[in-house]
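Only one chain comes next, encoded as structure tokens, the form predicted on its own.
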Amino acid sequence: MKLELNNIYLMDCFKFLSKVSKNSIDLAVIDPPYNLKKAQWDNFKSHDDFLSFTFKWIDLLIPTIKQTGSLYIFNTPYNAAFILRYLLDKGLIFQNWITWDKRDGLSVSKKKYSNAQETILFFTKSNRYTFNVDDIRIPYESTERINHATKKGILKNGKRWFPNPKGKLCTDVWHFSSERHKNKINGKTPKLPHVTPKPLDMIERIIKASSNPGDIVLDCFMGIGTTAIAAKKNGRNFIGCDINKEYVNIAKKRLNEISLQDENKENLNNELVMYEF
């Protein structure tokens, strides 16, 4: 069976990754199980079983990534420590330990600090990798100071510094609200079709930073298709899988909706062109 681009396959990650061509993937964005017992697919007998599962799919994933490719893996900070060590042992190059400040307010603990973050590990195959730094700049925080600097600059080390019109450099601490908080209805968080969906704008940041238009983005735990949608919206190809049939159906429906929106925009633009004189 030959896998086609821009498709999401209903199969487990091991079968899927074994069919992906070696050295074909420019960017892998992986949001795997965390072993937090949130669903059947996130439930393992022990932490050792979880790590065995995790290292198995990592072993299959690494050969599919180009030498110029990048890899992002989501997980808890605790699990990420084990994954980081494993990726280093496999010869991958560590770039960042990204902290996602979820601003969720869900976790409450009275015996330790409440969990309010997740970890995103950013690794590359080599030092020859894509990183579009200007595409992911973020707004400056001190608007009054920046407005002043835009006109007259700020003297630093004998040189006059002017702010970049695209914003400041993106740091390794990311502030994105969780999807359940973004979709509140009358102040209440609704039940979502997936228990742990990632924010689309956060996945878009990764794709913009670590791939170029036309590149191939892989996600072997595709869920309801957020990575595929982010790739499609930004002119990248995607390929992925999920073991849950309901998730795959939802993902394909979301992708079809994006395609229809694009088609309607194109038709509207064509109509406008027809009426230009």
Ligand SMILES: C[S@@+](CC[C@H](N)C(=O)[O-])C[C@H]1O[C@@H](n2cnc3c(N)ncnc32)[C@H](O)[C@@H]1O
The other form holds:
Amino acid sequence: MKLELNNIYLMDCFKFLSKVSKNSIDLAVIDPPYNLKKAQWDNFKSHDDFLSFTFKWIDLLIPTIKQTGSLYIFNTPYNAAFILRYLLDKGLIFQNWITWDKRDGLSVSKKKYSNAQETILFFTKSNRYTFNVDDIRIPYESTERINHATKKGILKNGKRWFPNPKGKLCTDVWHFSSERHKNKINGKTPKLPHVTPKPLDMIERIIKASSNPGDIVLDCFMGIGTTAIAAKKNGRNFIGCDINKEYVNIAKKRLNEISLQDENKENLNNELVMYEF
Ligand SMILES: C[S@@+](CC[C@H](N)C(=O)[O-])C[C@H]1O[C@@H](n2cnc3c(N)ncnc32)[C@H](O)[C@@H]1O
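Can you swap the form predicted on its own for the form predicted in complex with the ligand?
Zooming out: every chain and molecule, the one shown earlier first.
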């Protein structure tokens, strides 16, 4: 079977990944089940069952990523610790443990600290990888100090430092309001089209940093298509799947609704490019 680029398949991740050709993917953005029992697909009999499922898709995913490619995996900090160990054992190169401050809680507890973060593991296949540091700079906070520094510079170790007009370097702690939090009305979250959609601006940060226009971005747990939308908006090609028909339909509808910035149109493979897998 051939897979089409810029398409989302209604398929199980194992079947899908077995069809993706080796060394073809520039960036994998993976937001898999967490075993938090948020939905039927997020419910595993035990932590061991969850880990065997996770390690099984990781085993199929790794060979699809190019030697110059990158991999981001979302999960709870606890699960991320196991996944990190597994990726190291598989020879991948650790780059960052990113803490996503969700501005919303995963769960409230009075017997320990309430969870308010998720982890994003950033790994690469080798030391030759894309990292567009200037494309993900963040505006400086202290405008007064920065205005002053822009004019006169700040003396640092005998050298004059001038702020970068694109902003400061992005750190490994990310503050993005969760979709649940953003959509709250009078403190209550209305039913969203997906139980755990990721914020588009956060996925765009990953795509801008770790891929270039025209690259191929893979997501084998596509949900309602956030990765595909972020890729399309930024002139990257995408490919992915989800096992839920309703989510795949919503993802396709959302994809049709977004308009591309002109500069990104030429980077997309609009004719359906067929990949022999
Ligand atoms: C955490 S959600 C992804 C949400 C997505 N990032 C978004 O923003 O919409 C995980 C997704 O994995 C899908 N899923 C679960 N098990 C799967 C499997 N075996 N194969 C493919 N998709 C699966 C679920 O249907 C769910 O949409």
